[in-house]
There are 2 protein chains.
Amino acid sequence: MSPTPQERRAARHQLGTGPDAPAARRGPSGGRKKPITVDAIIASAFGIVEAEGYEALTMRRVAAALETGPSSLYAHVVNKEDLDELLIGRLCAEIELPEPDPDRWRQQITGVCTQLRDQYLRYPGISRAAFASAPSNLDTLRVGEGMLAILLAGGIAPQTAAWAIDSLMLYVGAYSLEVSLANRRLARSDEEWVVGRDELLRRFAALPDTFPNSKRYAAELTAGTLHDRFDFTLGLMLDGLG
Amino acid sequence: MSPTPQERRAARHQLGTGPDAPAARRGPSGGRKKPITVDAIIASAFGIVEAEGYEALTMRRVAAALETGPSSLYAHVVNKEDLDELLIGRLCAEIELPEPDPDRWRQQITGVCTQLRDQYLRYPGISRAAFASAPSNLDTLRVGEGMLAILLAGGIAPQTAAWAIDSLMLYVGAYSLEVSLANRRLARSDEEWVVGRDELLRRFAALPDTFPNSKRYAAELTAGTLHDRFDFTLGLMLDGLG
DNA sequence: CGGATCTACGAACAGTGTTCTACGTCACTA
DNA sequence: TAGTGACGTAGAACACTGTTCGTAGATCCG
């Protein structure tokens, strides 16, 4: 008996299921170019998200990319929620975890966070799925384990390290989601709305007098690249650790 | 000419429109109990989200609560996106901003963030709308102005303060969203899946040996109330400020 | 060869946001 | 006072969404 999608999902969450036999049985349309597999579904999904953003990721779009109907996917995937989880799992699996070096724990943690951020930004809006996906996923836990190892090697107390990892991963996801949404808003607005930095400054200057500080420090509020802010926040959190 | 919803929306973003005349003109169904107004829509929407979560907030549900059809809403609201923006605007308007006290800036900032968190958690999942909503909303900016005033009074450099506010609001939204989603997952799973802390510990213990640190420090990883983690992260960021 | 088993897929269902069009009722003008 | 234009209210419909049901077809095991 080949595993149902439900069992695959349970296995991913480490709920004690037997080993899964591949059981590559071919279906009715034997003459098709590629049989539908979970990996093929994931690959198609990534392609769609990379090209058109997470909002464009629908079951029908994936099915169409695989030249089939929507219902065919449900033999390999439980849900769209399940597909989301598979995506962020695969995404986390790509993260390279360095061998912990006590003298460079700060750079190493920053490096992992930056990898995660860049993966999220490569597939715009996918971090929204990361919020919904349960943290019991094995691939997600692998990243947590890696960061924990780095922090512990750096001499951080276990309790502090555990909570800090939570905060860091949460922030990285939130940052990526916000950037993705902002980019989408920019791209969607039919030009003309393109808010350059000077336009932003003008708008701050036009604020009513109930916003004295925002008006005075408009320059500071609008300064910096996105990644500058990212680095700043990471530094903020890491400096508090030790 | 009474303002179209588009104009109302533009006014909220401070785009230079004339003053809006109320023009409370009654429609055809003069005998209805309450005429449909933007405020009535917002109130109904909040009621739905508070009772059933953000996922249940649909145009049809709001319309049904107002005893009308979905299309009637579009005379007062541009979009669902627009409705979302109205909601988080109203939500931010409820935040009380203290008079800056240089000696207590830490507590004051924490207080504002806690208010924001509790508002988000009162309406589960609504923080998802906060991510999408443009930061040019006046009510959102008011909160930013208040936090900026507190940090500046506390002697924080303007550039640091501006970026820190960004990070803080982003984290508060992310935290609230994650908690809301986790609660929903817990409530939705048909009992039996209820993962108490001991069940969580058991599951950590059952991890493969590739997760040595996660297994050893399972207690630390699962320790603490949610709000403990929130306070911890806020402390982390604020300590880095000065 | 026969029966069991699993994949693939078309059709359909209950939802979603949004738009079009008509319908009354109101406020203002001649 | 009668007419007229404007505006809020809806009903119906469109193009979508995720998901399920039933069925046809190919494969494997006995």
Given for the second form:
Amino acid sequence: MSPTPQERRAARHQLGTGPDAPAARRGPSGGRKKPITVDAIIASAFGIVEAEGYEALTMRRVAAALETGPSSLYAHVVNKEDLDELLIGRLCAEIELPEPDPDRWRQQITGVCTQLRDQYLRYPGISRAAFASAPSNLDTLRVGEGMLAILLAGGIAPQTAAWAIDSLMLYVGAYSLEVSLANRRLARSDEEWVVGRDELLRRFAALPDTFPNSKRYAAELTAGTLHDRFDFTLGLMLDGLG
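The block above covers the form predicted in complex with a further copy of the same chain; next, return the form predicted on its own.
Here you get just the chain by itself.
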């Protein structure tokens, strides 16, 4: 008897995402189409997110891209949440983790967070897939393990390090989602909602006098690039650790 999708998922979590038996194609064109595999599903899902954004990703949409029905996907993937975990795991697999260095722990943890940010930004909105879930994918857990090792090497207490990783991951995901949303609006020429710094300064200058600080410090409020602010916020968070 073939393994169930749940058994396939459990095997992936124990051994990593390895090759799986392709699902057989049915119908007269079955022999001419590429077989359905976990890798094929993941690749199609990434293609949809890259072209249309994460909000467009559904199991039915992936099935259509593979020219099959949703039931063919469920032979390999339990549900949309399982697919989400596979996607985040595949991105995490590409992150390089340094050998923990007590003298460079701040730079090292910042480097890991920056890599994760850049991975998320490759696929608009995909960081949503990492929210509200306890990871069990080995590639995702590997990143958490590496971050924990870096913080512990830096002398951070275990409980503090554990919660810090959660906070850092949450910030990286939220930052990446906001940037992705802004970029999608820019791509649609939605200038009413995404404006440049000059327009922001004009709007601050036009505020009534009941906003004295906002008017006076408008330059500071609008200064820096998005990634400048990302680095600043990570620095604030790490300053709180020691």
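Definition used throughout: the rigid core is the maximal C-alpha set that superposes within 1.5 Å between two forms. Here the structure is a predicted model, which is why all the values come from computation and not from measurement. Numbering follows the first chain given and starts at 1.
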{"item": "Residue 57 C-alpha moves between these two forms by 2 Å or more, core aligned", "value": "yes"}
{"item": "Rigid-core frame, C-alpha of residue 137, shift of 2 angstroms or more between these two forms", "value": "yes"}
{"item": "Between these two forms, C-alpha offset at residue 208 (rigid core aligned, Å)", "value": "3.1"}
